[in-house]
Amino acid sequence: MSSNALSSTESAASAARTALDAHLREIVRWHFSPETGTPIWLDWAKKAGWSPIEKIKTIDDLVRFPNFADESLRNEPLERWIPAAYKGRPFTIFETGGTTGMPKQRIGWDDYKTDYEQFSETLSDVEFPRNGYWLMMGPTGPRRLRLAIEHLANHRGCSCFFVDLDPRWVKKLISSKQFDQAKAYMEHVVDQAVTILTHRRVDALFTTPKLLEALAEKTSIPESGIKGVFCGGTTMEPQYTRFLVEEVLERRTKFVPTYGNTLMGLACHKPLTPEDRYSITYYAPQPRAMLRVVDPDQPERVVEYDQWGRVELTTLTREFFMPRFLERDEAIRRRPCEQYAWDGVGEVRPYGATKAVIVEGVY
């Protein structure tokens, strides 16, 4: 990199982290305020004893946070994660896989509304042609999934088809061993999508990689007319990714891969170029939501780049404030890009997926 682009990039970064700072710092005051704050946020720094909006002002100001304890999104009433700005308005519940136990519950508003509208600035009119058709093949029911993709859809013009995926239920067939059920749900899946591919014009899909993988085993993807794959879901290390490309969309159908779920919103990927060869890197949407690889054992501590460590999330929005939370993934550190002048994620896969056998099904 000659020393121009490298200042161009430095400058950059430097631009997007006094922002994140800036934002930080907003958030703070709104969730800690008693006229706009949030009551679980508000009794929590009662007990902390110390004000965040005196001592939170950067982002390395948030070590002062312990992890972000999950359990209070199944065991906390609904109520105490509404901020007192939003009290009154009905709110949209949505959960997380609860695979097992109670599911994590998330309330809110507009966040996957602006969210998949930042998201949509991403996508080419080219591949995801505006006033087209969609289809998402996936998790609906009390996933924010069913809400966003629709919404991304309507946001550039679309209309959007459905057919549905519970992931409960194929991870639960796989940990009992019930293989054949597995398969068999989905191929009653992927059944329904090649029906509707059949008798309906669809421009732009958006589905799992498994899914993606069983539907081209069906019907070929660039023949059914889809210009786009928006796929997002179970691991893509990168010779799947390069199968998914080169095999399963034949080199003629768009690939966006994503890596997003309903605590964090949607993080978009580093254009794929052949020095990458196939390896994945995704970018949170800052300043909404920031993303570090951090030493598992220490985890206030983030690992040097190109190193493997866990992925810790801090989400920031008016809705949801969720300081340094440990997704159950690990990571490699890499460094920003031309598109994103903050850290990325590199190879997304599950948390001590090397050391354990991960069920993740086909979502």
Contents of the next structure:
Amino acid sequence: MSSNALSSTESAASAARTALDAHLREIVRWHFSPETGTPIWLDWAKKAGWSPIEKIKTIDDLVRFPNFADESLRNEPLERWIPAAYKGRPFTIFETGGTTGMPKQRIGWDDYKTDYEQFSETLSDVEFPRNGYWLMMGPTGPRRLRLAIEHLANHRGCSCFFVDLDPRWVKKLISSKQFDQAKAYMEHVVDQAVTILTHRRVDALFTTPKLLEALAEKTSIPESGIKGVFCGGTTMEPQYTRFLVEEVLERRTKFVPTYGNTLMGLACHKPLTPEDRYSITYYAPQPRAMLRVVDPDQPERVVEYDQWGRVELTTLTREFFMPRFLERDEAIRRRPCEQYAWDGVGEVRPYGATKAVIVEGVY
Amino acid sequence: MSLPHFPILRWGEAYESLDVDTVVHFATGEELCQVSQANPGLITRDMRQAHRARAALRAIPCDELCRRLSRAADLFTTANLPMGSGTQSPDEFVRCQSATTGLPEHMCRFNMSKLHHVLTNLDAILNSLTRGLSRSIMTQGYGVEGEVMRSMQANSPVLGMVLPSNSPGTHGLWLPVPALQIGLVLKPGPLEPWTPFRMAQAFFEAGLPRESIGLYPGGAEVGMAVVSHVQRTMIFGSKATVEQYRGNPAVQVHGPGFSKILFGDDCVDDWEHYLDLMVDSILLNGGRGCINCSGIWVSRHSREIADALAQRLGPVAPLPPTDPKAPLAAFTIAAQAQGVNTMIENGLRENGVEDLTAKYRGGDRLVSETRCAYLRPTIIHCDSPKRGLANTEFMFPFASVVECPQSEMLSAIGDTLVGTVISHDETFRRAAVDATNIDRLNLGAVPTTKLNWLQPHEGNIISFLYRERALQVE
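The form predicted in complex with its partner chain is what I want next, because the block you gave corresponds to the form predicted alone; please supply it.
Everything in the complex follows now, all chains and molecules, and the chain you saw is the first one.
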């Protein structure tokens, strides 16, 4: 990289940081002011004995908050998450992925639309044609993703077909070693997608990596007319990404990996170059959400670039404030890039993946 | 200097993965090679072309394949063969295999010669296993023999092999397969990439079609992909693995052997005459194999036999793997040895169970080194078949001497891969012949470790890979 390019990246990073700090102040003011604020955060501030509005000026100040306890998303009444400004307006209840038992729930109004409209701007009209039909094959049900993908398709001028996969059931099957049942269920899901592809024109697909691979066993994805695949849900290590691009998609269908969840929205990937050797880096939709890679033993400390650490998410929207949530993922801290002037998270995988076998499901 | 790199072989074509495993010396941690790791999807996709492997082999007559495999045997044992960007000599192969498996070098050499023996005697082995069936019937699928129409149909165009890391001798099981015009899909054990890669190179140099062999190193999920996508697969595993696949005609599981020597009442008083046979059966090849004896069953003299074996085996101690007399293989994962040792110690708490080697060993059973561990030979005396350690197998020279009436012996021994029955009592011998829980039966003074390759091993590979069916031609 030339020194000019370097200074341009640095200056973009500095501007992004300034914008993020300003956005943080605005969101903290919003959630901690009695006129607009959220009951759960107003109560929290009373007990904490300090004023976030006064003390939180920059992202560095966020460490004044402890890591977000996600149990509150299971235990607290939903009404306590409604900011005053949204009172009386019906909300949507979204639940997180494949967990069993009482799920974590996040309420929302327009965030998912905003997130996916912004994301839409990153998609090419050639590979994800405007007015082209979408197919979503993956977890629908109470998940944000289902509405989000439909909104994405609508926003780009068309509609979306759906084939559901219940990850909670898959997780139960795998945990109880009913692999035949898990395989049969996956085939059931994929067969439904093949039926849609056989009888309807579909230009773009959202699915999970494993389902994408299984679909390609039944039909050639480029030959079926799909021009672009938007894909997320589980780990995509470099060799696996290469396999998806080179063999599953036959280098003919565009591959757009994403990292996201109900609590964040979705992070975009840096377009892959040969130098990346299929190592994917994601960038949070800053300033609406921020990802940091932190030392698991000292989560207030960000690790050095190119080092592994645990992924920490901060969500900063008027609908939802969530500081310093430690995700169940680990990643490599990556530098800002041309497209995204803030830190990225590379090669995301389940936290502790090197120490234990993690059931991610057939996702 | 860069480490040699083993690529994935996709029907003979090298494919370098972005996921690479580094294999290290078990004792020093020195990095020895890098191995491309497959993702399961590669197997799923490649198996679409499996029929080409068989087609390529069928284009070559069986007899010619036997000749080429015999030449491959010589190359395997004597030639410098391609490895990574360079070559590997036979001595380098032995050093490397020993360095990652923990097996002493002289045992690695012995295994090489065993594999050589199989490949250079394929003609006889196949004649024996097919009961002399004309090879053209296997190639063509049918033919008349002795005025009878015979048809042999391949159950799969390729055989999958999910190989272990710790028993290089098991490679002998898949070597005859190309001569049967069936391709190979090999998933090497993580610590033993050496034999499958070197043998594949020997096969290629000897003129076997490259597209007849796939080689997919990787983790457990790659092994599962082989089992799922190859119509006939041989795997190696624990008792639990055996149970998991029991009754599955597509999978042949080679589990623990629980091999045993059984004395009839008519011979047991002469037990001293068979002491060498017992020692060899327990100790040979480091005591690791499924054919090593793990139980000696007698109706009397059990304590004297156990004590005599303990006197012979107790003093046996680890030696460096380069020592031509090294009797023991290292546990390359020290925690495994510790776990086994704890299991034995727990078993010894039971009344009627005693470790007779303890007094002759002059030290602990567990010998821990910096990065590995050894377990020294252990002979247990059990006063009844009901004792927990009476029917156990571990991957080191370990055997229980069990006191049991002859009349109860055959039912009490459970599944037994190799059963050596030392008796002239025709009734007892007849009962042993009929015992379906014994796989390989030796009648008389044959060590459990002495394999005759002309005999089937845990099922005839011919009936695993082929089925005989009716065929009529108008």
